[in-house]
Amino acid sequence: MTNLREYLDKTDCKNDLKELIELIAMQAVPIREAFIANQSYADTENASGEQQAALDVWSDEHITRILMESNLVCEIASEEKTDIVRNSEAKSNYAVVMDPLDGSSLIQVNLCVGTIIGIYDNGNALSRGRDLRAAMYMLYGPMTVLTLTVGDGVYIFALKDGEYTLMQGPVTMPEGQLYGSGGLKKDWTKEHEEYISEIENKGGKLRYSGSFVADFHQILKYGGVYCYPATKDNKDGKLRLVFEANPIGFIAKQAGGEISDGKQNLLEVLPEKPSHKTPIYVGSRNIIKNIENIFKKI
């Protein structure tokens, strides 16, 4: 069986990037161990004005500290922080963007959550998603799973006894029928409502948990689409371009899928600020192209 390091040694990753990927991936262990002691909500809000779970705060502080101590990263942009953290003593030019704990509202009901990571090698956390050097997420479900791309396909690893073992790869996203959509139905735009109706009429099966990373993992495996659209009162949607759309979109693209805001490829969008919000449609290539066609004609 191939472990994570053996896989990375077969890629064109530099040694410091391999070290960084392994370092981040292994933080799944302490994060998962912290679940029981961090079940409550904190008396704070993140940069987007959302109430933080205690584990949001703990995971953010933990990963940030580990990365700063490693001196492998010169910039860190986190969903839980308003400002970018910079390390003047960094020995490399990597910038990390992260959602330390996506889906944290599900912790108290023991549903699947995850950590989303993007890595740039240009020292700039506010870069286009297309410029990512690597993207990954750790999913905390029945198994702890690492999904990773270093720009040469998508590979899935499982954590057991302190080591990640390759389960599947390269992964190709099929043209499936799963779909999930955030936002209240009464607030959907005409374009989005038509899109969902079309999917349902073609036999689409609803899968939506409230954890972006968990719902995307289903789409990666089985095909379909995850969407959190613009609404009648909020053209910018809810999810963040930097921490959520870009890393997940980069993984989707590497697996043969696409990501869009309904009108354009999100990997081509230059972030305006760390908390830049955007509508998101991510999934199978033909399904995403179809939503863009619907947006063009309405």
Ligand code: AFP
Given for the second form:
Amino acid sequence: MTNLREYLDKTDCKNDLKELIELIAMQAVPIREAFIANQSYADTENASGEQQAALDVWSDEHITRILMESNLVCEIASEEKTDIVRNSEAKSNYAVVMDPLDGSSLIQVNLCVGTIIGIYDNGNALSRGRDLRAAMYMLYGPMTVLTLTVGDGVYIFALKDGEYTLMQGPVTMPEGQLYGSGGLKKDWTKEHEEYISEIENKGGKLRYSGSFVADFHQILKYGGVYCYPATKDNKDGKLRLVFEANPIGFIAKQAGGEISDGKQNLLEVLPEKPSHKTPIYVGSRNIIKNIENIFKKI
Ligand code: AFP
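Same protein, different state: after the form predicted on its own, show the form predicted in complex with this ligand.
Full assembly next; the chain just shown is listed first.
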């Protein structure tokens, strides 16, 4: 049985990066413990104008504090904050981007949610997704699971008695037929409608929970596509490039999948600001290529 530290020791990660990855991964323990005391919505909104859940706020403050105290990180960009937090005393050049609690509308119904993290080693949180040094998510489901890439394949670990043990890896995303789409159907664009009817006609199975990280985890294992499209009244969709699309897209790519906005590889897009929104199609490689072809035709 390989634990997280033993796995990291076999990679080309520097010691401070290993320390940072372990430090973040272990925050799954206090975050899970905070669920019961943080069931309600907060009276505040995040940088995208969405109402925050108490656990969004708690997880954001908790991870930010731990990262600041560690002095391992010089920049932190969080979905829950308008501005990037900087640490002038940092002894490393890592920038962390995070969605501290993704899928927060599911907290009160006890469905699967997670923490999404991206790590850059260039000190700049507003970098392209392709430049990530590492990406990971912790998933709070029946098990607490860590999905991690340091740019050399995707590995999945399970947390037990305070230790992560390797369960699977390197993971290859298959060409499956699961699909899920956000946005109200009445607001979908023609391109999106055409793709969804195509996958439905091919026998695609609908899977959409309202938690991107949980829905993506299914796609990673079984193949298919998660979509949050542009809609008639919102050409940028809902999800954020920096905190959601890039870390998950980097993981997808490392597993042999792809991420696109329907027209281009999202990992190549330079974020304009922390709250930059984008349509998202992420999943099996041929499915994403097919979606891009449909978008080109229409
Ligand atoms: P947050 O819980 O972090 O705000 O994110 C929720 C989310 O961005 C993503 O996780 C879901 O897939 C999507 O929004 C759900 O949106 P809809 O409720 O519009 O389907």
